[in-house]
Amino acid sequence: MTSQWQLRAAFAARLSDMYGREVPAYTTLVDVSREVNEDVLRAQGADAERLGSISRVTAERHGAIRVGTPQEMQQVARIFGALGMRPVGFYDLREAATSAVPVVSTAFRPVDGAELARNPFRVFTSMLTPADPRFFDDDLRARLTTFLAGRELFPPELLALADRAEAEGELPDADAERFLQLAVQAFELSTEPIDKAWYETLERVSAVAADIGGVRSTHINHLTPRVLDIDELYRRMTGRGIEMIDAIQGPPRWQGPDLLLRQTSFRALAEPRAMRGTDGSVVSGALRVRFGEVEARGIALTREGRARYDRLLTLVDEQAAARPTADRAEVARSVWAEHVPATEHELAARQLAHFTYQVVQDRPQDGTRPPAGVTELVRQGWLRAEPIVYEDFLPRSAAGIFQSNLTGEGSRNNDRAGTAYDIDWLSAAIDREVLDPFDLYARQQDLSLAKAARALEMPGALG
C-alpha cells in the first residue's frame, strides 16, 4: 500500500521531473538553489536549519496552477485531498494587483506538523472570476462560461482514484501508480492547437485570463524550490545569463529575523504553441505564460504581526513615492529597522510571531518554582522558543510575481463594482472548509504551551 504522504512525495518529484523537461531553465533554478543551500549550510552550520532541516528545504516545492470554475476547483481539491493536502487561506489577487489579474486563490497543503516534515508540497491554485464585470462584460462572460463548461480537465478515473485515496488514506501500489500517471498527465502542457482569435480576445482583458480560459486544459504554471539565501540565488541566476524579474517580492533583506516569505522568479519564456486560425489552419506560435519561481521562507506572524507587515508595506510605498530617486530596497530596510523587533525574543514577547515552546531539559533543578508567563520562562531558561515556519503565501507578492511575467497590463473597468468573493464563498463553492492559516499557527503554538505547562506542573494554560 502507498500512503497519502508517499503519494504526495512521489507526485511532487514526478511533477518536478516533468516540469524540468518542459522548462529547462527550471532545472537550472533547482541546481542553483541546491548550490546556494549547500554553501549556506557550510557557512552557518546548525543555524541554517533553524527554519527546517536541509533535507526538507532541499526537497521542498510549491507549484501553481490555474482553473476556471468552482467545479474545476472542487475537482482539484479532490485530487490534492488524495495527497493529504487541504485548502488553506484565501487570496484575492484582483485587489492585490495593479494590473488586470482576475483571479482568487487558495493553497492546498498538509496542515499537520508531522506531515509537513515528511513532505511540505503545496500548490497555489487560482480560479478565474468571470462574474466580475470590471473585467468581463456580459457578452464575453457568456462566451467564457460556455467555453469553460465544455471542457474536462481531469478524467473520471483520476477523480475516482483520488476519492478512494482520500477516504482510505492510502491506495494499493498498482492503483497508486495509475493515480500518479493520470495526475501528472493532467498538469502537462497540452499540444492541442489553441484557438488564436479566442485566446487573443481574452488576452486583451488579461494574459492570466487567456492562460486559464483560452485553452482546453490546465498546466503547471510554475514550480518553486526553496532556498536559504534568495539574494545570493538572484545574483547567481543573473550571472548565468538568466533574466530575472526586477525585484524580490516580500519583506526586505535586513539584519533581523527572516519573516513570512520572499519570492522571485525568472521571466516567462516564449514557448512554442500550435495556434489555430479562423480558417482552421494551424500555425506555430509562441506564448509567455510559464516561469520559474523560487522562495525563501521565514517565521509565521500572528494576526497583529501580519497587520503590522501590511501597514509597513503602505509606509514603504509612501516613502518611496516621496523620494523617487531613493533605492526602494534601502527605504524598506530603514522602515523595517524602525518598526520591526530585531530579535526572535522580542517578536515572541510582543506576540507578533508564532513559536512552539519546549521545556529545557537542563532547566533550573534547585526546587525553585518556574516564573509566571511565557516571556519570563524563556528568559530564565525554562522554555526554549522555536520559530514556526510560514507555510502560506502573500497576496501582494503573488500578484507581483504574476504581473512581472505578464506581457501587458490588460484592461479593467474601475467604474464598475467588483463581485465579492471571500473565504466563506470559496468554502461553499468547493464543498470543503478553506482553513484560516492564522488559526493553524495559533493552534500549533497553543498545543506546545499546553504540553509545556503539564511538564512544568503549572496549573492553567500558559499564554
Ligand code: OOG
Contents of the next structure:
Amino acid sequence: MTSQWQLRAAFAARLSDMYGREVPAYTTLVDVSREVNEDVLRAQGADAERLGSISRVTAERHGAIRVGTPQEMQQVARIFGALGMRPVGFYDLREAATSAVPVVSTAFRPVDGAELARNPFRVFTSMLTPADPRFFDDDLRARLTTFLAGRELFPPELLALADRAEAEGELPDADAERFLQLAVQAFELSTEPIDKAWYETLERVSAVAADIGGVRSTHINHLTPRVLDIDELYRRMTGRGIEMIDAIQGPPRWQGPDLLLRQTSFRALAEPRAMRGTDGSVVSGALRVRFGEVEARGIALTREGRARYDRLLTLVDEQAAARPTADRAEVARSVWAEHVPATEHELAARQLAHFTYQVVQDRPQDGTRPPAGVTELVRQGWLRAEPIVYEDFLPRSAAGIFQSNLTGEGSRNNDRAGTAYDIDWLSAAIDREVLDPFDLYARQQDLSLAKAARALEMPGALG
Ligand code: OOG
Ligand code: NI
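Having displayed the form predicted on its own, please output the structure of the form predicted in complex with the named molecule.
Okay, now the whole complex, with that chain kicking things off.
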C-alpha cells in the first residue's frame, strides 16, 4: 500500500524530474539553491535549521498551476486531496496587481505538523475569472466560457483514483503507480498546436488569461525550491548569466529574524510551442510563460503582525514614491528597523508572530511555582519558544511575481465594478472548506500552550 504522504512525496519528486527535463534552467536553480543551503549550514550550524531541518528544506518545493473554471478547480482539489493536501487561504490577485491578472487563488498543502514534516509540498493554484467585466466583455466571456467548457484537463481515471486515495487514505501500489503517472502527465506542457488567433485575442486582455484559456490543457508554471539565503542565491544566479526579475518580493533583508516569505524568480524563458494559423497550417512559435522561482521562508505572523506587515508595505510605497532616487530595498530596510521588533522574543511578547511552546525539561526544580503568563514563563526558563514557519503565500508578492513575468500589461477597465469572489465563494465552488491560515497557526500555538499548562499543572489557559 502507498499512503497519502508517500503519494505526495512521490508526486513532488516526479513533477520535479519532469519539470527539470522541460525547463533545464530549473535544474540550475535547484543546484544553486542546494549549494547556498550547504554554505549557510556550514557557516551557521544549528541556527540554519531553526526554521526547518536541512532535509526538509532541501526537499521542499511549491508548484504553481492555473485553471479556468470552478469545475477544474474542484477537480484539482480532488487530486491534491488524494495527496493529503487541503485548500488554504484565498488570494485575490486582481486586486493585488496593477496590470491585468484576472485570477483568484488558493494553495493546496498539508496542514498538520507531522504531515508537513514528512513532506511539505504545496501548490499555488489560480483560477481565471471570466465573469469579471473589467477584463472580459460579453462576447469574449461567452467565447471563453464555451472554450473552457469543451476541454478536459484531467482524465476520469485519474479523478476516480484520486477519490479512492482520498477516501481510503492510501492506494494499492499498482494503482498508486497509475495515479502518479496520470497526475504528472496532466501537468506536462502539451505539444498540441495552439490556435494562434484565439491565443492572441486573449493575450491582448491578459497574458495570464491566454496561458490559461488559450490552450486545451494545463501545465505546471513553476516549481520553487526553498533557499536559506535568497540574496546570495540572487547574486549567484545573476553571476551565472541568468536574468532575474528586478526585485526580491516580500520583506526586505534586515537584521531581525526571517519573517513570512521572500521570493524572486528568473525571467520566463521562450519555449517552442506549435501554433496553428487561420489557414490551418502549423508553425513553430515560442511563448514566454514559465519561469523559475525561488523562496526563503520565515516565521508566521499573527493577524496583528500581518496587518502591520501590510501597513508597512504601504508606508514603504509612500516613502519610495516621495524619494524617487532612493533604493526601494533601502527604504524598506529603514522602515522595518523602525517598526518591527528585531528579536523572536519581542515578536512573541507583542503577539506579532506565532510560536509553539515546550516545557523546558532541565529547568531548576526547586519547588517554586511557575510565574503567570507565557512571556514570564519563557523569560524565567520554564518554556522554550520555537517559531512556526509560514507555510502560505502573500498576495502582493504573488502579483509581483506574475507581473514581472508578463510580456505586456494587458488591459483592464477600472470604470467597471469587479465581480466579487471570496473564501466562502471558493469553498462552495470546490465543495470543500478553504481553510483560514491564521486559524491554523493559532490552533498549533494554542495546542502547545494547552499541553504546557497541563505539564506545569497550571489550571486555566496560557496565552
Ligand atoms: C503564480 C504566481 C504566484 C507565488 O509563489 O507567490 C506564486 C503563477 O504564476 O501561477 O507562484
Ligand atoms: Ni510560486
